[in-house]
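Here you get one chain, nothing else, as structure tokens; it is the form predicted alone.
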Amino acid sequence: MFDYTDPGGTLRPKAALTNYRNLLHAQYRQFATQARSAFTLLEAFQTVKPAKKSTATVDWLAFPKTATATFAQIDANRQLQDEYVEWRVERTASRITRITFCTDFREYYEAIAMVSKAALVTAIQRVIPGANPANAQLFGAGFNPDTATAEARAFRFRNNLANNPWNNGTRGIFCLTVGVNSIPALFSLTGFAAVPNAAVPAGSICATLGGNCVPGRNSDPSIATAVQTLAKQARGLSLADPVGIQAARLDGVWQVNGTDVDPNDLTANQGIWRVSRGGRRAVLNNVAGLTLDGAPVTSGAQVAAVFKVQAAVISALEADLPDWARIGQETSQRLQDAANAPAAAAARAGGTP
């Protein structure tokens, strides 16, 4: 199995990293074996010379284009934040003091929850110093995480995220909650968009992918178009490691007391914009006198409208990939061997992947 990177650096103990890598590999395996798809395993790129492979970033605005609501309503309702970005707004009295944007997938924390409640609490504390989540806050009432199975802990944790005050905005935010903001959704979108379709232009592919791509969003069409373009160029592709959505940049004109400030210059932006966890977390500090395009910052949605995030796709010409990784070889024995390697190893060890 490919040695998938821990994007947040908090997958401890080792079992949590193993859980996460197995979850990721299941997604890579599923779409690498999808008929006619240019999507393949990351292992295929390990033998390609650096000059013959490239990694492209696809960016889009974090603002939820499909939301027919006011900025204040979007801030208050995480279910409207469907662009693989969610946020929390903090206020003192009526004035916004801080906006925290998050792109960490919930599956990341599920992998930790499978290990133990203690490991999960430690991971949350690394993101939210001082957090002290109780059992009921993490898993819902009437559940004992210490006697439950790993799968039960992950299930209860996932299903209680909307009620968890350390994630629903009441006391903090550490991962994505909206159903479409998930690892399976990102892989499905990429995997299906990677099937070359000569009948439509690359820019129109999203509308042909059914529920795997929503044309009205900022994210889905951008990703689908980029992936379909690569597939039509006879390039094999995959989601780059580490998998995830990263902060790219803040657009717009930013000023503090009338003086221009570049928020993307993290060493000289007067502390108004901080990015951490490999781009999975970004915080806007609404310092006195801060304006965006001449107006004070009054909502998270206002900032999301100029906040670009991105995903990375690695690709190479199919002719430069191993034979087993090319379109039409999805059922080849070598691909099957690579895709099934974790399951085979677990079987030899007498366990489960």
Second form
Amino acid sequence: MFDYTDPGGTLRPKAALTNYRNLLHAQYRQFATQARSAFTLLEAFQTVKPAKKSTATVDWLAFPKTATATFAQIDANRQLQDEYVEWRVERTASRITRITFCTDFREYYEAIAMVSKAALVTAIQRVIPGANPANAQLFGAGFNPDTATAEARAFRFRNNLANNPWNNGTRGIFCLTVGVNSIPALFSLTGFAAVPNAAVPAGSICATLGGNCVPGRNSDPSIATAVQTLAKQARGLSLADPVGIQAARLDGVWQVNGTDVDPNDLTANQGIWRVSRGGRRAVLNNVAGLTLDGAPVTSGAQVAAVFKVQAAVISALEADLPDWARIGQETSQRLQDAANAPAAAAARAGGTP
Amino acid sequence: MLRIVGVLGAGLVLAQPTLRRQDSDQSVPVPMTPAEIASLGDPFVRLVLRPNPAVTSLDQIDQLILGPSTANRRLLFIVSEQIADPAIRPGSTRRTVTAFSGLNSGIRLNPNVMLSVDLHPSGFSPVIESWGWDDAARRYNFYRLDGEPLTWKFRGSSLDADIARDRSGKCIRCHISGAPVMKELLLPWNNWHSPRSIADYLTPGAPNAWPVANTPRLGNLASAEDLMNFVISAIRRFTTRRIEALANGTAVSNGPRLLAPLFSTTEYNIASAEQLTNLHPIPNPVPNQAAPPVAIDVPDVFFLNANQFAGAGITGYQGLGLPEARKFDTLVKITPAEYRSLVRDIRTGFPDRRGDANFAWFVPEASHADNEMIDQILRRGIISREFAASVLAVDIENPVFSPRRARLLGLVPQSFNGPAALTKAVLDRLNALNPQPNTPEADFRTLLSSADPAGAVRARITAYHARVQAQLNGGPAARRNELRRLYRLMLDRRLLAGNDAILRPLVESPLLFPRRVQ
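Form predicted together with the partner chain structure, per the form predicted alone context:
In what comes next, the whole complex appears, and the chain from above leads the way.
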């Protein structure tokens, strides 16, 4: 199995990292065996020379394009925040003090919840210092996490996220909650979009993918088109490690008391924009005098409209990939062998391309 | 060009090449004085032309703009009516726009300086156009590197561009209001490289890549979505400065000029459905049986100025509190067979080939430039929501190029202070006119004098929606006729864009708008 990277650096103890890797591997494996898909295991790229493989980023706006709602309504309703980015707005009286954007998947924390409640609380505290979530806040009422199975803890944790004050915005936010903002959704989208389809232009592929791609969103069609374009170029591809959505940058004209500030220069932005957890968490500090395009910051959606996020896709020509990773080999034993192999051995499974 | 400034001993003393001023393509460039150059305050002149007036290398210009900070970025965008054609043909060119982000020497780069250069299959044109925003002077300055030898010219500014009479040979011929122009501002960017329509032949390493694609500059190839954000910001700030020049608080010194974007189409953007047509005849002719792969959703902005009536969306307009306008977004879904029939039966195409745009229902819409102005004067309390709604509801079914609405601008007083004064002055004029029934003036008076103008507009929007819906649901013949009516209206709107005396230059190629052909 590939040594999948911990994107946030908080998968502790080691069992949490193992859980997360198993979860991810199941996704990679499922879509590597998807018939006629150019999607393959990350192991396939380990034997490809650096010059023969490339990693492309697909970026999109965090603003939820499908939401026909005001900025205030979008802020207030996490279910509208469907671009793999969700946020929390903090206020003092009527003034916004801070906006926290989050792209960490809930599956990440489920992997920790499977270990123990204590591990989960520790992980949340690393993101929200001082957090002290109670059992009922994490898992809902009437549940004893200490006696429950790992799977039950993960299930209850996931199902209670909308009520969890440390994540629903009441007291904090640490992971995505909207149904379509999930690891399986990202893999389904990528895996199915990676099936070359000569009947439609790459730009139309999203509409052919059924529920796996929502044409009205910013993210889905962008990812699907990019992936389909690679597949049509006879390139094998996969979601790059560490898989996930990262903050790319803030556009717009930002000023503090009339003086220009580049929020993307993290060393000189006066602390207005902080990015952490490998780009999976970003905080806008609404300091006095801060303006965006000449206007004060009055909503998270206003910032989301200029906030770009990205996902990374690794690819190489099919001819440069091991035989088992190519289109048509989805049911091959060698692919299964590669998927089952320990990490170190996987690099050798494909031989020299 | 080097200027001889004096004779010292036996030798000539040569001054640095200097920036020259050229008012139009037809006029002779003349050297600018140091005082004139010093009066220019945009990032391009400050970072590039003042310290290095002789620079002609694109890479050197990039470096001068970017400066030493590794946090600064260069982004390259590509647009062409032939973007879908990967073949290298004689004369193949694409237009590039280079934008920058970050700070250099305390000067903000985004969205204050951009370059525009033609790209050929194997390299870039030596001719460079540039603009820079001078915030103190509230204007864009335009520059162009051309001639033999190559020299930089200052090509005028955006000052008073909105009321300019003579635009011939000037940058404001296309920069109508003076601000940056990105006609296809919002998704899906019919003619731009974007995630929805990837120009793979311009992406480094692609199997069919043009030679230029593997040069470092193309390594910064970016999506039109990024430029969209730059341009939205640029127009927002430009609009703010225009208002500051024409109004002090709610006291307006030139009403007709400030309110022109509410009444008339001073610029337009181009909207489209998000679905590809599969009927685009570039690069290859359209096969007989071709049809869109999926059903086409006609955008709401085709029917009315939905962005302004309803507000919200990526541009964040406050809007007029009429969300009913967004219902048009799901009103018309055209099946692939129906769409194919429309394009074929109404003989749509370009001058030398039949077919449609890459994305369906490609049609001029109310511009961000105009809507941003409306939004800002609403937010500032210069006009009321009721006044704006009443204006936009006149000839509501023509959100752009409406002569009926445009002629109402003549009712706006030269000066006024606040929305109540404006409404009263306009109503006084309307009452004095005592307009004939069925005129725009009569309609405007009815709406504006209504006890609930917004409610009256809401009722009008609802009735409009119901009428179209009834036609579409009225049986096969009624549906076919209604779709043909709407399609013809869309084609007419393309024609209007090309025929407008001022806006005509924005149709830069006969391959921009598919039209009726013989």
